[in-house]
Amino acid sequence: MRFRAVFGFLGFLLVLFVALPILRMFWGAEGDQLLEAAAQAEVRSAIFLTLRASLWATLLALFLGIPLAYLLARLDFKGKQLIEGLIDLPVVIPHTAAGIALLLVWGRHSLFSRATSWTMAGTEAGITLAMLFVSLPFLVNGAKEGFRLVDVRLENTARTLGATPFQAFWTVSLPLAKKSILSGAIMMWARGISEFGAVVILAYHPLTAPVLIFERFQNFGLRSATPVAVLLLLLSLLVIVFLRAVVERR
């Protein structure tokens, strides 16, 4: 009983540390301000752009990241640690530095732009790329750990029964690792929503919600920025809680 009380108290302190600023922000936002912010086309556009671009980034990471995660979980090869380090790097480096790196590759004066006469800077595609870059470690690492928990003997059994490697993956490995993949996807989607540093450098416009919050805080102060932040927080919290409940139920 004492053990649980000590651990519960320590956990409560950490939860309180996270909850207090959020509750204070809710407390400081008046209902009229929230309704006024929600009625503004600029606010609605920024919030839905943020949710949409983060969703595109997550879907792209699912398509490209699940195969990579499976290979990292199943194979040992030269350069594996380097690849894992590169995947984790976006979590470590300052995201303003990530934005500069992306701008050098996808910006208006990059080789890509010169070769194609098309730039990612200042576009929804650019916002999606920035979110993808900074948040993909959550999905890849989540999927990798999920595949590691799947007993390889189950795949081998499917192979001995005549399944091809692709069939064994689709019918055995992927369903068993699905919960970890979905959890990683939710975390990636949520991380993409909150991204500011890389997005503001690669694609300041169109405005995402974090950039709009910063712009209003810088130009008009805390009173103008708080309602937008509360709306984004409420919507994100509702979606994340719903998605996590679906994953846990499954």
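Numbering follows the first chain given and starts at 1. None of these values were measured; they are calculated from a predicted model. We call the rigid core the largest set of C-alpha positions that still match within 1.5 Å between the two forms. Compared with the form predicted in complex with its partner chain:
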Second form
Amino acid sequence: MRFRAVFGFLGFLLVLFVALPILRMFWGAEGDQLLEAAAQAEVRSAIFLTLRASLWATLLALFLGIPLAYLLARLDFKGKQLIEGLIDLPVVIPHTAAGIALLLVWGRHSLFSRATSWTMAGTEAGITLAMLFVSLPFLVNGAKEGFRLVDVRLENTARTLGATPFQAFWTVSLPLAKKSILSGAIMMWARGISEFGAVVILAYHPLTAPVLIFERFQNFGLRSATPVAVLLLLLSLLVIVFLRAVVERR
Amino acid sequence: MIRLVNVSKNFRDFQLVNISLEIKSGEYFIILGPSGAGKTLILELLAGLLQPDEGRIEGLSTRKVALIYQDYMLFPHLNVQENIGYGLRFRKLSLDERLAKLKAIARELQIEHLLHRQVTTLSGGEKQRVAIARALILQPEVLLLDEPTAALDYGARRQVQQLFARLHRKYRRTFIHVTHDFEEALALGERIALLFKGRIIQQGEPQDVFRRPANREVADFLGYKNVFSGRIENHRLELNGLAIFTPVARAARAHLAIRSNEIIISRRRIQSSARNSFRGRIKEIYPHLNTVEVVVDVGVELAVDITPQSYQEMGLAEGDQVFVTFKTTSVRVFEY
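Please give the other form, namely the form predicted in complex with its partner chain, since only the form predicted on its own has been shown so far.
Entire complex below, previous chain first.
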């Protein structure tokens, strides 16, 4: 019992460390300030833009990341560790550095911009790209673990029963890895919402919620930034809790 | 006729080397070998899931092959009916035809009552039947069975072995069954091949293979408990002052194997035509399910398997003096 009590106490300290600032923020937010912030078009637009861009990034990662995750889980090939390292890289580099790297490839003076006369800088597409870049490890790694847990002999069995490799993937591996993929997608989406560093460099405008919070804090102080932060947090929390419940039930 | 001609395959850290086999149409063929011998790899090559690095496989269309893995590999996200009907999705059949096939195979395997169950709730024997139904519903010409009874308890294993024998008699398809259990191989196989460390060591009819193990490793694997090495001169092999009569006149170096169930144990020396009879003391006694193993020290240790009934009637105990007797023809000589 003493063992559990000690572990419980140590765990409680960590939970408290996370919960305290959040609770303090809720405590500091007054109801009428929240309502006032929610009524502002700029706040609503920033929050919905954030949720939307992160959703686009997640959908794009699902489309491109699932095939990659499947191959990484199933095949051994030269350069695999390099690819896995590259996928993990956005987690370890400062996101402002990631923003600069993205700006060099997708910004106004990049090769891409000169070749197509388009630029991602200052656009919703740019925000989506920044969110995709920094948060895709969550989805790819989640999906990879999911596929790794599916016994390859299940796919082999499907193939001997007449399925093509793609049919075996679609009817066996994908449904069995679904939970891990969806968990990874939720994590990615949530991480995308919170992204500030890369977004602020590639696309300061249109304002996402984290950038708006930063701007208000810089220009008007804590009282102006807190209601927006609380609103974003509440909405994100609601959606994540709901999605997690849906995934767990499946 | 399925022919594997000089097939070699490197897979991860494992090698199949120069495998040549001929399996007749409609035959019950057993590939017997210890774990890690490469048995599953041969099945995956036959199923077309892997391609040989060298050599070729003839007489086999992968569309007509079904593979059943050791752990059944039922799809856990589908129920029993969906599992059995899985392969029919890829065939042009009407819904009525699919249902008719499904009902027929479920009746054949006596699993009609399981059709709406989730596969995770089934027992090992039930899972095995569902896996067989899922394969047979496609009417394959060749059924590949990967250690199909290894995960079952004793009772269920017997039932599944009987089921395979019955299905083989009824459908007369080619069954290629891999196992590490030589009693199963003896019970089911029309011909067997012994696979050790990625190589076929021996093939033939089961009794032949069991009577004449090709080398010491095979003899150990086939359950020969008494394997000795030495030099044979004038039909005799000298071991610790003991002379064992052998059917071979002379060999520079040889291994001898004596099956433990071909040795007679007695309280008194018996008068018989058997050339080998030795006095010794019982060193250890190990009761098994259907036999009792008595280890007798006659200068070397000889394991003798007797029935529990004989053991009780003779009242044997450790330390007792006894005689052991066996014929010269019970001595297998190999690798000389």
